[in-house]
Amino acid sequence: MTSILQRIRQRLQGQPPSEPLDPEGASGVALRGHRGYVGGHWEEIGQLQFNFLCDQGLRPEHILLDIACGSLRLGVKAIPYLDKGHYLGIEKERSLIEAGLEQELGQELRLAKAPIILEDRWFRFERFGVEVDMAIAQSLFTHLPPKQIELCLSQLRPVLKASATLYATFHEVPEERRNPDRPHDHGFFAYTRDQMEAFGEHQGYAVSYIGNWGHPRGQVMVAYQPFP
């Protein structure tokens, strides 16, 4: 059987991959697991995650936006954190929250920290109603379209604080490539460093280049800061 890294060496080089994808939602998650539909590498991923919002200024007051939050792969880290009510967190699949709100967070921790959990596919970030201190997009827009990543960025910059970042991260690729032309939770997606910096320059953001940040697949970081 083909391994994920084989895929990606696949695609980073333009050739099609060698087995079909696997399905999207529930059918997807009950095959994977809702550990595996979003990438494995679950400790390793959300600690990452954690660590590198805390390295960034996240603190426990922050409002923290988790989007496509999967099955709470990083929530279980930063909800204890939080204070009550400051993680809030939005994914298109609900049996990934749910298997995350059950399986992983447990009811004792979701009462005592009231994380806040949408089910949207369309980025409606303002149904959350409140403003947003930092924002992080781990291996989203590396399964999406460049008009999806484009509603995603004009969508969140009106409840970002003036003074918020969104961290975002992609496949890199030193020229631009043929992405799929529709979006998939397990499709591969690469774009250049210009391409990332432009999707935020046209949606009014100013564009900060992090690249390497210890991914175990290689996803490079960008930051994204609202223009005053």
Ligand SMILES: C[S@@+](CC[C@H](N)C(=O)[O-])C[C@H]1O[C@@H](n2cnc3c(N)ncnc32)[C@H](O)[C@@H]1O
The other form holds:
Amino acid sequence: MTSILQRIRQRLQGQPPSEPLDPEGASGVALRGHRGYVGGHWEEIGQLQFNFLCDQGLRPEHILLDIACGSLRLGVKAIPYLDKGHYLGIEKERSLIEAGLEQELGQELRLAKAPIILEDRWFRFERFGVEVDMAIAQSLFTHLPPKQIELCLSQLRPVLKASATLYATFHEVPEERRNPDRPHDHGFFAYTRDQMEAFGEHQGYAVSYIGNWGHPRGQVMVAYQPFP
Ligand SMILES: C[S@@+](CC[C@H](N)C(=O)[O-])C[C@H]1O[C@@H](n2cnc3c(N)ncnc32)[C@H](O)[C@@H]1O
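Other form of same protein, the form predicted in complex with this ligand, not the form predicted alone:
Starting with the chain above, the whole complex follows.
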């Protein structure tokens, strides 16, 4: 059986995966479980994201948008910390949202903190009807082709406050590589720093490379801030 690290190494080298990918959607969640589907390392990556956002200045009164929030790996840390109604999540897989709310967050915190979570695959952030202070896309652009990344960034731009920042992770490669044509939750997409900067600049952002932020699988971080 090929290990996750072997698969990452193969794909960084531009080789096709040696085994077919697991299914996406509800059947994939049933197969891997709601923690496994989003990549495992549940406690570690949840805490890593939360600590990172706090280090960037996240405060309870801020409105945080968790793009591709999955089964609330970050949400279970951020929702108790934020003021009521200040956690916004968007996610395409209903079964992940349900597992996150029911099995991870629990009824008491759900009632007390009223997180707002939308099932949506087209990044229609305007549906929230509010502007956000901070956004994160953790391990999303690692599964998307360029068109989808640019769609996400363009839809986000109008709902960001002037002072807001999106933090996004990606697999960094030194040279442009051929990624799959279609998004896939278990597919592997990697970009150069220049590509990540260009995606943002095309959509009206100033882009700053952060790099290593302690991710156990080596994903690096980039920050997008709206141009005035
Ligand atoms: C690796 S998981 C990461 C989830 C979460 N950010 C975390 O750190 O736990 C990637 C997530 O992106 C979601 N996703 C992929 N494409 C999406 C899209 N177009 N709109 C919303 N969610 C999407 C997947 O369903 C999955 O939950």
